[in-house]
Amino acid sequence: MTERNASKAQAITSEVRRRIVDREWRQGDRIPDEAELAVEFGVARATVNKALQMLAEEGLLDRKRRAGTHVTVNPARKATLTIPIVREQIEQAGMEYSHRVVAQRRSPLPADVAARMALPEGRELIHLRTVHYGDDKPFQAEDRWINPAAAPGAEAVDFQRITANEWLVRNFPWLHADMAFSAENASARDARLLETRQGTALLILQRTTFNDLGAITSVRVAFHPGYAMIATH
């Protein structure tokens, strides 16, 4: 896919996310087919296919041959989930990738994260906040907890050099994952990290992965509302 078409695919991806967040397309709804969307966006059908496939890999859409594409219903457990490497997503869209580790420390688990990870509240894990950028613009912000007991070696990794997202995907296959999407208004922290206004509607992904040693990581990903809205004229 050319850089121009990759940018168009990202723009379509962003617009489809917006329609889902704003509930123009609700859980279980069948969305327009590729041919209709290609006409709407003025692109080739292959570009639409690429955009919808990216969202399917994230678990936001459910695509089945002959049945069409539907907005996923309650994607709390998706055994076929593919966790994308954010750097590759951004580079495939023709943008230059960078990231910034905002904070990294050992911190006691708060109750809500402990429940998601099935670990005792107060246990100390690695707590990371990272922003991913495409062409120096915020792409997504993640608030991540890493369990060294299930991801040995995590404490020795330089996450300024390689992101936790990429290191974990490449080194720790998971057996199952809990995942949920929601729409939230940007908090003051979200707004600061994503360079948007507080209160802006954001698509939020909560995902926790497990292996035979327990919870590997739990992450909250906030997607920038306009990061992929690239002009196509």
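Let's see the other form, the form predicted in complex with the DNA, since the form predicted on its own is already up.
Just the single chain follows, nothing else.
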């Protein structure tokens, strides 16, 4: 057993992980079944089940009824990204947060955003452009569309006082989200808002969220040059 101060299930995941990493159990091998491991570790089968399910979710094990549990051959591993709230992220970095609403109006939806939101092109939504600053240096520029049909009350909010993201996240939890990372050369507008040169490579995060009434919001976030989105596993 590897761990000391954890739950039994945790200790079992650690030990199984160790056996895989140390290649006692090779990729593709079938490992002993739950009942056997329960005996080996001196715990109930439910405990082994919990441990192995965790490792299966992690992508280290493949489990199938009747076929048993195998060490994954080609572990296409997963990473969890936490998308923080900008203000919290900036404040955690010890900087002073501020933001500026560059534009706020009702506008007809352009085709690309309409497709992402599964709404008809030309529908009038709230269109918002905001720049977020850390210690007065541009941190990210967001271009957001908000659907009042799925987020009633949005028209009445003063987004100078509370950021759209915070207001939405606090009031309209979503059921489903699409997300994509890409890179773009800064447009003239991006460059102006982020105080950089046109053409600079920017990390772009495009995210659309949905609840049972449809798309809530779709946002394109352009991060300041050099920004890296970190994930650890």
